[in-house]
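There is one chain below, alone, in structure tokens, taken in the form predicted alone.
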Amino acid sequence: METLKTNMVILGGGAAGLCAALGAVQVSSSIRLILVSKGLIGKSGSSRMVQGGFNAALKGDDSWKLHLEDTLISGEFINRQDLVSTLAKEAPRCIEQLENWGCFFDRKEGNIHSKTFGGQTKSRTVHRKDFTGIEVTSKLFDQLLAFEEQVLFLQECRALQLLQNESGAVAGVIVFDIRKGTLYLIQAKVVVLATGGAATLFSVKAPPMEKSGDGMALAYRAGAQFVDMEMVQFHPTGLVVPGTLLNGSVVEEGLRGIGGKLLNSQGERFMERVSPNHKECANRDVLTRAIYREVKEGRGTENGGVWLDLRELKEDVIKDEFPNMWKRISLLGKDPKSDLLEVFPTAHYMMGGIRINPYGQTSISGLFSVGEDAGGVHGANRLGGNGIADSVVFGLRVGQNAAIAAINESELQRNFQLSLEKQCNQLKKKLQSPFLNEKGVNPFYLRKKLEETMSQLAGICRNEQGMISALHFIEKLKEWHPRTYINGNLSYNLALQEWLNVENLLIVASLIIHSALLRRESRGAHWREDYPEKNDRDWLSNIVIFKERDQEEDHQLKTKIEPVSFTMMSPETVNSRKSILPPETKLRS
């Protein structure tokens, strides 16, 4: 086991942990960080796979207060306004910045480009095509190698266990490195957690497998507060392609932007008569709940999908500007011009997550947390676009944050709660554990089992009944996990890392499952059949879930139900200004 001691420890390296770095070098030259990424930087991860693009009011006719509101909007109401305001204030600068440090977004008559995305009333997705979050992720990870003096990269490595010192406050992390099978144990004045979401619980999902959920387990375990878990975004558009790792994977979303329709088995665009104003441009809630009842209601497709029409769209605006979905739907053997798309709802975000104020601090000293790991910006639906501009805006202002806290920590902590020694010995005897089972259980057919729950019991639509069994089943499945039976070593074993992923997921599912039974109303990706409809008067509201850092038993998880604070705008606000919005984004009752 190798020992380092630093300023702070980023985990993550997408687009979020990137910045986050970025933010801290440029605090200070004598901020020392190390970033650990589970994966390769710039070849792993979520924020690479990002197509749409980065909403940002760039234009005359935009601002910042358009989309602060079309994001409250969307979120129906229960995002974080502070850290929603600070979102839409921040994201012009941040687009400068990236084009700064080289992102090249694509222009027309000298004037950066945008989209229309479902949800906006401007179009202010700023894009490079139809691979922006390459085009961001590598131009992050350039401007970073720069400061190497700075920023030691540790790839291939995932956090096991954060460090607590005897008042619970985070001074660092033990890092597990998946190629050598040892242990890092790294001593940090702060923690940054970026590593993203857990939207992979479902069968049908669009994030990478190896997006687990580690950042929230980690902040889990150590007494974290969590906000409106049961939020979990299914992108409308997932195509089918049953069989294949295609299957799942997003159809972009500026595709309906330009004109791409929704058929039923019976030629019917259904969206028509769901959102006659906004059709396919409604909010991805709406367009997720009417193509799951198309399918329930028997006029689905073979596979249990609908149709996306694109036959009506230029080819050559198709091949320009999305050249990547072109070359997706050609492997397919299909042309866009002559063949339809069979495409359902897919898992795709998390809303919820660790609860931060606007500097990214955690309810935990010592621990921030960006991106998707974090809770607060969304609220009850992601608008398109939203997702690397929270990355991006958070991430270089928790970045710098952090750094500020680390040079104001005079020195590492050392009276930690246990014995480092202990602690490390702990997890080499957990690591070996599976190898010593001469039977068990595969961890991979417990993912199998843990995804057909959620997809089947607390996906797309639920009920408390459902939700009930579902966390049964998950109690059982950690029972078993300790029985797993794994072959071979500590060395890039992909069943070991299985293995801790599923640990870290049914943490997140419970979690998930607790708060969406608290919440007894249907709001934004939150859809309770036992209570359709949405509930203004009881919860316009945000749930607040938690352990108190001792405790190990889901059972004894703390709850909070606190009212929204309306400290930009409310609904009574938005709705008495119809003039500025068109008809269907007023507010439903």
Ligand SMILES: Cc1cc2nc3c(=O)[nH]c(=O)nc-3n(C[C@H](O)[C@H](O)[C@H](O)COP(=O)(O)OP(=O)(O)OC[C@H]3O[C@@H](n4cnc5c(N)ncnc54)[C@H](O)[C@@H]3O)c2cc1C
The other form holds:
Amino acid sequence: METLKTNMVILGGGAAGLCAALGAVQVSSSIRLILVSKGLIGKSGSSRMVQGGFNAALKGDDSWKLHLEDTLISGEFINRQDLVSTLAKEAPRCIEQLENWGCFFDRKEGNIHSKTFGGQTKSRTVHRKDFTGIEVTSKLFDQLLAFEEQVLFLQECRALQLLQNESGAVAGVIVFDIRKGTLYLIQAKVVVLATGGAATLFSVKAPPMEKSGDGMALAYRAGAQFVDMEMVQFHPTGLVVPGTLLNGSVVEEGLRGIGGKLLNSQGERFMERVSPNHKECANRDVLTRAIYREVKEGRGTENGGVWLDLRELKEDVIKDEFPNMWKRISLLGKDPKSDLLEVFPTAHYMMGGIRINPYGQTSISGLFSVGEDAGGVHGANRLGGNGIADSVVFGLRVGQNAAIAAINESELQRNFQLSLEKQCNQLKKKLQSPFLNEKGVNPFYLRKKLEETMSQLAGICRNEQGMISALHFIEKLKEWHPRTYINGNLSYNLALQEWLNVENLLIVASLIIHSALLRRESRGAHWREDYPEKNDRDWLSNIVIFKERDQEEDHQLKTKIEPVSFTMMSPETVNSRKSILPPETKLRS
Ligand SMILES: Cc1cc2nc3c(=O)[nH]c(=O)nc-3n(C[C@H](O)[C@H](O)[C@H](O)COP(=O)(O)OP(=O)(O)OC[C@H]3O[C@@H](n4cnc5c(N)ncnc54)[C@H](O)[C@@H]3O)c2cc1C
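For comparison with the form predicted alone, please write out the form predicted in complex with this ligand.
Below is the entire complex, every chain and molecule, led by the chain shown above.
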């Protein structure tokens, strides 16, 4: 085991982690930090996969207020308004900063070009064709390499446990080197969680598998608070290609923005019926429910999807603006000019997460969170293009604030709850334990069962009975988990990684369900067939959920239901400004 001491540790090498690191080194040349990433830095996580683009109100007819308004309407008004206004105000400046760091966004006639994305009153999604994520993460990492003296990069290393001092403040982290099978004990003044959520909990999903709720599980064990964990976004158009790795991969929203249509098996363009004004450009939650209904009511395709029709789009536009989509469709052996594509909603993004303030501070001293790990920005439904904007805007901001907190903390903590030696020994013992079982459950089997349970009982459409059954099954999986058998040794062992993933995913799954059981209404991504209506009277509220630091079990979860604070805009304000709003975004209560 190697011991390291530093000012701050950032966990996660996606856009949020990279921006947090860049934000931190800008504060002072004396800052020293360690950037730990389970995957390759800048090449792992969802950020790299961002196709559509980055929302920023750049055009003359647009403004941060309209961006804020669209985001709140889409989030069905349970977003935290101070976070949304920060996002909308700072996004344009971040685009400028990204350009200065070398990102090429597409331009037309000299101006930055933007796409039309669902639920937005203006076209404000800035992009680099349909590989915006590659452009952004590569250039962010290139920038950070200039600070090699200040930043130590630990790649293919996963955080396993936060270190807490006697009063519960976070003061470091224990990290597992996936390649070597050894531990790093890192003492630090602050830790930033940017590990990117856990939308991989479902059978059909879009994010990469290494995102397994690790940051959320670390925060949960440390006693942090979570907000609106029931809000899990499904992207309406995931490809249906059963038995292949392309199953669940996203067909970019911009293709619907330029005229792609959804058809049921009877050839009906059903969005004309469901959302006559917006059709395929409706919000993601509206489209997801509509597609789900078509399939459940028997108007789906043989593989349980609906058709995406791109035949009327211009071939050169698809090839030029969506080269990756063209390639992906070709990989399926299809021609977008003559063939229909089969699609169904795919698990995509977690809107709920660790509760933060606009400085990224969690409820635990010394612990910050940013990006998809953190909750509150997107409310009940994230707008496409607001995810990468969230990671970049808050990444830079939270990195700076965490660095300032580290500077203000004069000394590294030395008084830990448990001696560091004891904590490391306990972890080593735990990592060895599945190798000592002579037989037992396979971790990949546990993962499959968990995904099936979440998809069937706590996915797009939920009800109380189903979710209670899901919770019972999750408890069983938690009992099976210590009985896992793994062959081999600690070094580069994928089964061991999956065993650790499942342990964390089980925590996140149970937080999602506990929160979803509490919210007795349907709002945004949270659709309860036993409470099908949105209920603004009782539920314009956030659900906060956590366990006390010293509690072992999650059946002692604490919950609070807190009314939303309408500091910028309320549902009434918006209804009175309906001239600038598309009709079906009016509140339905
Ligand atoms: C297919 C797809 C397309 C998308 N398209 C868009 C789009 O067009 N526009 C948009 O705004 N948003 C889009 N999103 C959402 C967007 O990708 C996310 O909002 C954003 O990238 C999240 O950034 P992040 O840094 O929080 O997490 P990620 O980019 O997912 O990064 C997480 C990082 O944490 C690391 N990590 C995980 N666990 C650990 C651990 N235990 N220890 C250390 N490191 C760890 C991972 O290896 C990774 O480096 C898309 C998402 C997907 C999946």
